[in-house]
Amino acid sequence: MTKQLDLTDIQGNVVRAYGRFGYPVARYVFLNIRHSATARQFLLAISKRVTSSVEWGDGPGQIKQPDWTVNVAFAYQGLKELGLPRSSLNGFSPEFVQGMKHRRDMLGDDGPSAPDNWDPIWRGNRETREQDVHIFISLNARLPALMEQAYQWLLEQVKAHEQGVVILSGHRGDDGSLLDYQDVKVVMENGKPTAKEHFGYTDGIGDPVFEGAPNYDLNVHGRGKQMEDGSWQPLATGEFLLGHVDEAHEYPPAPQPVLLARNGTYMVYRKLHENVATFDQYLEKHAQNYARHRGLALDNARELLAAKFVGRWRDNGAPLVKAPDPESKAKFDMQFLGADAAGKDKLLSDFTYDDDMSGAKCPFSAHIRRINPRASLQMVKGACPGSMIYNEGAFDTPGALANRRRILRRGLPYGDVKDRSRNDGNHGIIIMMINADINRQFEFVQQQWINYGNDFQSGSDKEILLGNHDADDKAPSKAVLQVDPQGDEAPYILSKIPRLVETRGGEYFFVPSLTALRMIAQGVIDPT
């Protein structure tokens, strides 16, 4: 390891996606500050229980893995209420200051995703001071019963400081009920926990790896940055943590003093409702056309088409660049079944688009290609119509256009799909994205790569799953499934793509280090 991070100072949810570390349930609670000094006392009390990124173990001198975790973050309005000096507040990024609701045009939160349709807690946020979301507290637990234990602990802390903080209600639950918290949990299949979301795809396989993170050397293949010699290196720490050098060999913009920012980061919280009925109906309709187009059996066509939406097969996450059709998928499955855990992980994550620059295997509008295009954006048009070739020597590193747009993924699905023929159930995903620069990373990806396709030579084609599609006949969304430019097959066009995912709320948060959290709680932030 070339860089040592102070893991005792970094909050645990920055380094760990808790769902993959044995915490299948979580509860997110949001508070409003009513009295600044008492709110700081509340923070001081809970700061003693906040979970760091320190490595766990059962050996002598090691810290045992907790039954439940606690992590804290602040919206800009919350930092103001806690009394941070004006000069420190001025150092936070403009988009964090403005908040997600007021960035809706940039984010494409229109139509059914517009703030008027968000959960009441998010509709009220930034409208009146009493409705503002100030503090975010996340609880993750190893069992549902332990989650209740954690929540009771939090309620006791709130009650002990009830003059200072109140829990905000307004999260939509089942049957239209409004709750004081947002519950999330892993999706179960045949009684077993999975890493899937409600459309059936495995989530979070390609989560980035950065320098200094525990075991990064074991997980770097396909998750770090692609090098000229074909190897992989971890991304610079400063892409995800303030106070560290980023991929531009600079420190990302951050507030002062240094101790307020260092080892902290920004978190994007979004509640995304999944229209499962629309997804199933659209997939089935096009599966029949795609079966005729490709000469495939309907079942094979359906699953291949579903894989084209995301870039991975739904059953085991096999990437299309390694298994582009049913025949190669069958061979991949045999290899996958015989591999150990490390081998399976390498099969799923260790790939590039070097041999698929024209998108014939993984389409340009597929989810994983838009979120992390690896080194595939360094392309120019080839001599053969429809072909793209690598633009060798155009950049210092193969992933120069993508390495500064990476985002750590956190969060879990919410709700149960009780009736797949209806969209109006309480089901979706809470996604929390961690990055050092909200505008350069999350907002760029959301605006330019999800809701627009020019960087992928795809005009206005949006990302298939998350794009803010408009099925209006005047401007219907489409996506082209590319084919081998040297072959005889015609491209397949996904026409009139409906809105598959709708935003139901969210906000931008600052996740402080443990040092900064204690300083905020003690009211000793001094930028001079």
Contents of the next structure:
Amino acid sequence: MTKQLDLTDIQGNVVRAYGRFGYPVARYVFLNIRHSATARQFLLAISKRVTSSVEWGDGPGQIKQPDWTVNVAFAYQGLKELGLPRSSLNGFSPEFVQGMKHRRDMLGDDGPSAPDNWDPIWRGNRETREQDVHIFISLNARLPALMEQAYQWLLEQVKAHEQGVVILSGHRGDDGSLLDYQDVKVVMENGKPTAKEHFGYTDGIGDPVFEGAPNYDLNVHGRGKQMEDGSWQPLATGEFLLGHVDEAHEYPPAPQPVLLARNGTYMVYRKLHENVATFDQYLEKHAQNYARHRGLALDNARELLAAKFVGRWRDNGAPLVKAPDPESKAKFDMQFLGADAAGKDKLLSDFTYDDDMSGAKCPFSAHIRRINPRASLQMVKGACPGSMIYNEGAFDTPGALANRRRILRRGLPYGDVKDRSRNDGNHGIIIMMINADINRQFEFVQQQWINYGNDFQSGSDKEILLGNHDADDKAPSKAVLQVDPQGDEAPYILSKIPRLVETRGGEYFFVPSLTALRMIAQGVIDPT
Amino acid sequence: MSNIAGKAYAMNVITPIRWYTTWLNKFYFWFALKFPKTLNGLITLSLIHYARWVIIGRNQFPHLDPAQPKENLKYSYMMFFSNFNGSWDQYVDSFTFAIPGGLDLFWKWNIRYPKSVPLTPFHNYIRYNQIETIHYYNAYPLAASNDVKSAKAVKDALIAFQKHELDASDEDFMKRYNALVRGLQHDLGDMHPTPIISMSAYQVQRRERWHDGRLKQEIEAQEVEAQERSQANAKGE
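Please move on to the form predicted in complex with the partner chain, as the form predicted on its own is already shown.
Next comes the full complex, and the chain you just saw is listed first.
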């Protein structure tokens, strides 16, 4: 592919998951606008330091990797306060205008995930003008000391424009404290940074690859879109960036003027609390049954079962499709240890469900199968009872039902698990999902694939880890861990799945290009 | 008004078609029915209950009474009628993602049909020509078509299972039981209310009443009332 993107114009967090580029700590700061013109001056000052997607290098004339990065995004109310003309505001998508809190019914944010239980900053958002979240600023740093430096810089900018913007407080921290920022950092294991979250899973594997993204050709296998001839292609740029052609051969609906939208995108910010005690207890309880069921030693059964929840083994992210049992996992590990970075990525991402259509390896309710089913939804029941088969030629392209539901995932874990026997500590993940159409991409996946199972012919069975499982017995959740239809086992049923992850807040943001950011700051957005 | 009842959505789309090209469409329909493999994609989209296309000739519109003024229609019309699970977007998008070629073939001769790709003009075309459903009755509001198919599969398998002799050894029974559950492993999904797909005032209000228990109370009150009425009727007789 020859598409060349203007990387100096696209914000860095769109193309890079900073955690994987040597930035293990970050702070997310949210501001409220008090005076429009001063707020625009603040943005102008900030915009000089905003990190683009440009490739870094140490050579002469190259841009050096910064010690800390800065990125900016806006909630709908923020764009309004900044004085964008109504005709521009009208071009933003309805769900962005409405905001995450008022989309809670669509997202299944009920019970413990309902806005009443969100962090004070998110509870207050969209209630009164003074509490509205308007501007999002993310700072990622290479070291904790550099993080302080970055934060001090931001405080100085805010102070210099204190009539214009204020930092909103109300992020829950340790022991009930409320912070002025959302603190995130990688989880450490034996003093070393890991790519894990608090349940112990390796996270951030297999981000989609799109046309024009730097180095896409290295890892398009398993991360782009699956083609009829078995090859892989990068997804169309317009799935993730406005102003570029998307998978339906058109420019994604976007606000006017063109420069406001082009190279910008939408970002879904979500704070997800992890109930580590519930997770451990649930896993342990079922591990014992599962060990008997599969005739495995308890330790093996526990890890295999944990892998069945997600579709990947916890320790290194090995996909179940490639390593469905402890023996094949041992072989995978040998290969994995010997592989270089590109080889590791290939081992982790380059697979299809073509040989696992019945879900005997990776269950239909496992996390990765639900959020990216690849070509597996082109399925019909097979002749052998309990089997599903790939329905050759039914759709025009194998990834037909998945290609337009893809999401770039950014973010890091927050907090520490100090006591694994308690749920109420300060621990979870901040996930930021980037897509060109919040409704078609994020909301659809959340609603139809995480909180429902009809597309997977699994009725109301939800995704195991993130599903909004009922706390009471009125509509208890369960999942079927399928087995080989030609074998002699029975499927294993995970019954009464508790709510493992709870929403603690979030909002929909617009991530402008650097051009658009400067234009907003200068107050020159005008579609006429 | 609602296009939604329970988990199902009813869609009616009526599009004009030149009377002298309708024979082409009729030929495609005939061909598709004759060679069902051409409808493979449609069948694989398991959210669909059914879909039906009908050509209504410009002289075939009902004329119920001599008093009804005669219409002189310029076009014939193609009516598309479908029930499905999920949202409008999910349905229309699934069609265009999965079988854009098939869609274009069926609608090709319709006036101002923009083709199914790109998406936005196609969305606009369907919305413009869609007739809203005013009344929609659903006998099984909690069931998606997959739920019904699965329920039938479970029922059939259980009846067959029961027909076997019961004096088999424990081991044999276990083997047979495992085979039964394994054979049904894609039919065991739970049946609970659907995720929320509509933000219409009616649906939002209904949800509010459901959340705070009012809907349940109202239904119970209706049941009590119906019972009292039938008792009163019985006494009256």
